[in-house]
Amino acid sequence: MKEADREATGLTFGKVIRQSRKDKGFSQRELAHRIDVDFTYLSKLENDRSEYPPKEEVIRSLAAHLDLDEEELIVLAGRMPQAYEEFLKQNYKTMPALLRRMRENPEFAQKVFEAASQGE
């Protein structure tokens, strides 16, 4: 699901987790035990009241137990998927030049955005 679709539907990380947990028939305590976190923490996550995004390993464990897409869940949680982070780490020196060119040439920027959206 694309970000615009998520915003239109009001989906949040917590809402997705809560609904998926209920669909699977897990109690909060049962799911928390399966992913090795305290149930009060899971409650905060489901209510979007956590002070910081969950660790990627927690997100991946939730995705595995709830049959959700890991990368989509990572984005919903406000984290950057590891593949993108690795790409940025490897290409951080060229990013400023790319961003400058996109700012100076909106037509080029549009092509970049179109190519990026085809990859989703």
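Just so we're clear, the structure is a prediction, and the values are computed from it rather than from any experiment. Residue numbers count along the first chain shown, from 1. We call the rigid core whatever largest set of C-alpha positions still superposes within 1.5 Å between the two forms. First, how it differs from the form predicted together with its partner chain.
- Put the two forms on the same core and the Cα of R101 is off by 2 Å or more between the two forms.
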The other form holds:
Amino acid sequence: MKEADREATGLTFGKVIRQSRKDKGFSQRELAHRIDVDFTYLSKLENDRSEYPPKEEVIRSLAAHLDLDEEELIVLAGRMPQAYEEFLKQNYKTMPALLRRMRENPEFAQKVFEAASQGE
Amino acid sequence: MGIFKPYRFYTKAQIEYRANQLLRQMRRQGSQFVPQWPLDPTLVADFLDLGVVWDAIAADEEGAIAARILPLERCIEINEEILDMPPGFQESTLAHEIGHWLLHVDLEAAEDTSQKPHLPFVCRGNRELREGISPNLTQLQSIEWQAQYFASCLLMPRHVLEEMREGRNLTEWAELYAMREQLGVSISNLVNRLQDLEWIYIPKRSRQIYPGKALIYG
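Mind giving me the form predicted together with its partner chain, seeing as the form predicted on its own was just shown?
Once more the chain from above appears, this time first in line as the rest of the complex follows.
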């Protein structure tokens, strides 16, 4: 699915991985086997029914098998503080770039943390 | 506007046609949707863009729930408890729900995003039919039969069975169990289907298999 389509339809983590699985021609069980999770768990992820966001290694494995951007998928999965989840989901496309810049530029990261703490 | 179609009677031929039509559509779509046997009904759900989720479904005041359809979410929920059931049961349950989706859900209404949330369409297996809980027993019994007949036709199409019976003696249990393995269904589903096609006949409370009319006269 094209990125613009994802944004326009407000797709969730579950919808993105389900559509990508189908595009890749995997059955639910087949993909679950490849990423080494139970198919019932994958079915919950695909339907946004999981109680907690999946582990990062599961997300990275999903991204690798479905040719998705790992960082985008991590943000979309909501592996962030609950309070920022909605904001992050809405802006998940820009988050990886922000996080990368923070990692590469500690001074910039410090400014972001200061700004964030002032907002609390 | 209701999300479920008003009750209507379907003949066996109409239901079989609908199941075969779906398989033809999948074949035309190509790639991963080309049907192969044993048929994985989750691929059928994918083809129909139906979500499938295995989850805990709590019993309600009328008892255990095997599966249910959430029409506006285009989702079929299957109770995780049926994972413990014999091989073929999961496939049959999902194919049964797909039967409900195609035969009993108003697909146009399900597409209508302005629809208000609707109670899910609940399946309890055959329990309520035996116990007579529903005041609308005849219609409920009929739609459950329709969905189950659809499931049989989907998982065991006539043309696939025709190929599989070549060189087999269907009056031997070993042959039926071998067919069951190839089809990925339960032995009771296969026996019911073959009896329905009149290829075999097994008297009640008997293990003896007799050739059916279709084998004798066909």
